[in-house]
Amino acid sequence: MQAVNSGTTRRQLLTAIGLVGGAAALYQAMTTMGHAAETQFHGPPKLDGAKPGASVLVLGSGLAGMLAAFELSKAGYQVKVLEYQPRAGGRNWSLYGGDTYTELGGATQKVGFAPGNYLNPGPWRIPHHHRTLLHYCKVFGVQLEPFIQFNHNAYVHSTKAFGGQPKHFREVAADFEGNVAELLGKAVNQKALDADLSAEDKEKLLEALRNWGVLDKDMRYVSGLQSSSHRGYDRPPGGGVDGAPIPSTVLDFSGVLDSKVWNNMAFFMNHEMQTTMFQPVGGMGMIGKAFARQVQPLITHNAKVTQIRQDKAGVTVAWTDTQSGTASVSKADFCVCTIPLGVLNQIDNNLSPALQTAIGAVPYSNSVKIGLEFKRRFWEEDNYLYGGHSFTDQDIGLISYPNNHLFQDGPAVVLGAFASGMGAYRLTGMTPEERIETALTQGSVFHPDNYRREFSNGASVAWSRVPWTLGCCARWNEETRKDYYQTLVAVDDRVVLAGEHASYVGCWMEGALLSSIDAITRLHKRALEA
């Protein structure tokens, strides 16, 4: 690989990778380089000392906002939650049969999955690191279960690859390894790659490329047996008289270069995709559930803010009854405000005239996702596929199968789409019905026999159209976190910000208690100095 020119600064770099790769390609670059790291937790934050009387009112009851109410209640303040929603956990939210869905513009979903399925609208995934996470869980109760993230057996689609139809993921990839471990060492048997390796380093070089790309005796990728040992076989090794392996074909390698399956391999390299993942039993919001039961009576529910004014003597917040109407004021000390910063930015306040620019500079992403319920779990019984995803360059982006109740008979749902870019806001322009229409058209293409006939039902969800965030997630990029970011997380006199917003862990559960528990902290020094 060329090295980088040492005149192309940082932001140049990450530029020119979020023009090529896109969002994705973009924050793994980021992931890389130290600007979306491993997450920091440390145990419960420790806050002693609270002034007896103390107050602090919490705008939005997602998991930043009742850890926040959770752990400053517990410090001896007083502590109101307002929540715009009749239920607790923000983006931590599941559907299930029987509910009701009404998205802006009106289109108003009735579930209707069986019980016991459901659809996680937002976050559905807990990676082995996310330690804040895990904790609480821990804590509160929540069991949890294995999320089969990386499944060898699913598939890869592209338009513009083996005449649009699907490949195992373990082919493609296998066939990427090996062609360019050979490439690669033909470049070392030339010579090429001398004056950057010892006589020792080439082969031991030449050793890993034959064992990591499946290369026969001549440094060779090609059809055989040995290749298939990483591909798949044709025919897989059996017992009797016919237990002989057949061999698979090697994909011409033009075709996987078109199929870009390197995009694919790279997301389950990102720390943050990488295994062990978890999810809770019964669907992502029992973790929101759980997380109310220790703040419930302490939280305001159907409250939307209209105005917050801070001044010398505390933080005033206006905010009106959604269900009869009622106007009323609540009065504390000091404010945690959790709100999304699309909605906040259109709340009427008096925050310091920094704060206001830089919560109005971070645009938030649009995603969308489809669950299907199909009437049995085909893709385990017909094409042995337990969990893992399906990628396409389709406008559904992927189909991800269920990891809970295998081989179980009955109703499952399939995450027919978590569409991202240019195709969620294709989704997004239409109907809930012309998307489910959708996710059905485009994934047939990985099922064709039984997409339509087992379907029975869906559901969707356009983060753009959800009323209480307007988008899905803060996207900052460098320009913006130097510009920013340090304004919109600190203590704004008697006002601080926090959820995954206001984190480096942006677009994940754990920041936004990362940045619950670092607002308390410096908020609980704010009010001991004051």
Contents of the next structure:
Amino acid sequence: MQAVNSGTTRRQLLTAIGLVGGAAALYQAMTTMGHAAETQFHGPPKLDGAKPGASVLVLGSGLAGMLAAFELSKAGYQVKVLEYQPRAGGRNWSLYGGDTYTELGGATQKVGFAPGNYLNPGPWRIPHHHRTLLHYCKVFGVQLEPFIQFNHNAYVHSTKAFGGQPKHFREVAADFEGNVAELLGKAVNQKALDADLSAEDKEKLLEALRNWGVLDKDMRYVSGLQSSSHRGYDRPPGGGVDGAPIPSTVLDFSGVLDSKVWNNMAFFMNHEMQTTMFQPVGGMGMIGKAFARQVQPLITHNAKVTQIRQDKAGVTVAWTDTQSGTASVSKADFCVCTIPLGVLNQIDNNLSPALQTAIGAVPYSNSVKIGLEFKRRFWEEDNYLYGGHSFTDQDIGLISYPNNHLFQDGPAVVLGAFASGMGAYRLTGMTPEERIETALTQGSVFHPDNYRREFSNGASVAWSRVPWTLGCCARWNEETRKDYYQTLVAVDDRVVLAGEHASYVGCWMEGALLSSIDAITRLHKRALEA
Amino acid sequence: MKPHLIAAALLILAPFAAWADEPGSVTTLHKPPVTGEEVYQQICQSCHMANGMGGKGAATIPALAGNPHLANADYIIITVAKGRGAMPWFDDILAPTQIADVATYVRTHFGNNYPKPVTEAEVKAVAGAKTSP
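Can you swap the form predicted alone for the form predicted together with the partner chain?
Below is the entire complex, every chain and molecule, led by the chain shown above.
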């Protein structure tokens, strides 16, 4: 790659390849050069030449719907958006002090957070490779700041390990790796792996294990300065007379296994969970607001869709104004429908039978988030915890420390629960008051002295009871992907579905945007052929 | 604890499918639901509500109170085991006996009066093999 490093820049070369061979060749070349393999985003869609007067009705003003409205408008379509809620943004949403939220079943919460504090009920972190979302954040002027995903100093807690005492991630993870390294070293030295490794590779592996697992000269993982260099010290290195560090004591390996810390370690290896991650300044909802600034005049709010019909002439959508009760009908040549599948499944429609079956075949996950506002940042001031997550096997799943306004005085909001699966079912079944009480009880395991004493107020969102989604995200498995996915994403005459549910980046904003770009690109092609 | 309840408790430990934005911790069910009432309170009422009345927003979570579908035991077995619309399948986290017990509970509460108990054998016969997570 001499030419790339001198004279011709990498960008110039890629542009040239793109001009000659088109996007596919450019993508292939970028992948070969170690770029772009992390995303299917190749820039905003280039839609132009819409037939004069051609119209599109967009159902739903989440990110997928608003992106469709923005790009199709730019392409020359007459676009209208119908939205059930009084707010645009969909699951991209932040709750602030003064906000009111009523869940299914009727429980209403008035959020009591101090100005500037918030809870992100839905999305809350953005991986660095979610290039579509990052692109539009930049274009629409959303200010981003780092999201502190990985904090070695945060805790792991298991009711099944160490007598229920939380341990620093750093020490349990180091002890897991150290013990695994020691055991694997033993296997190598006892010739258990001779069939798999050459003599030379055995030597390399032993050297790797010694370094990675901080083993001593005898290939043992033991208490001492070496293991402490990973797991931390009883007295850390200092200056002057007492500068010498005092090593810490390694944990019992059986307890390390009981803690299941490998689950948390593997979590951070997931591609979607790898650092660097980002969040918008001021709350995740800033993204929805920025999208809405582009398309707000196109959106009709408080519109509950009651019927979707298509025929040779176009698409007709009946809807009711939830405030006035007035029934209306909107017509367009085409429709981009981003309504969550569980809701769409209950709307009268004449979509193709295969698509109707697919819509009804995909259930939704649950999830619960709880925000707890405390009077001061005791996790920073007393525990030196700056962002990141403390994990637990209790229903709340984790607590997560704020990533913004570090070192400041005054109240701050901790994410007091991010529950899924059984934990989320149980928390959802509670009243909002019971959820806060449970979050305080379970979270106190990490901060027993301060958690209740410094608590001020809290709010919770249980996604199974969110009135406009009836769930968190589409849940696919291998069978449903095989049986229904292609049908779900195909253009159904004049209607195409879009949203996280129509992507393989499910439950992420990136999936909603990639789905939307793909859907409107194909719909545009369909419209030009009409 | 009966063996089938231990099996159910272990199933519940399995984390949900990767890729989605998820907590990254393993949730342990400290007290697995044993009776039909406990299964209802720990799972079903998250959507169908403590009073069985369901909810109504952009779409409807059906009420179980006075729901005529419940006259048909197979209907509720299939629904709990395999899901329906937005409602997920539960045969990955509930053993057949738990599905039978909660079906019996719902059919005899919230104003419903179908006293014939749903059995584990019926669940196995009607709902068959487990759904993939």
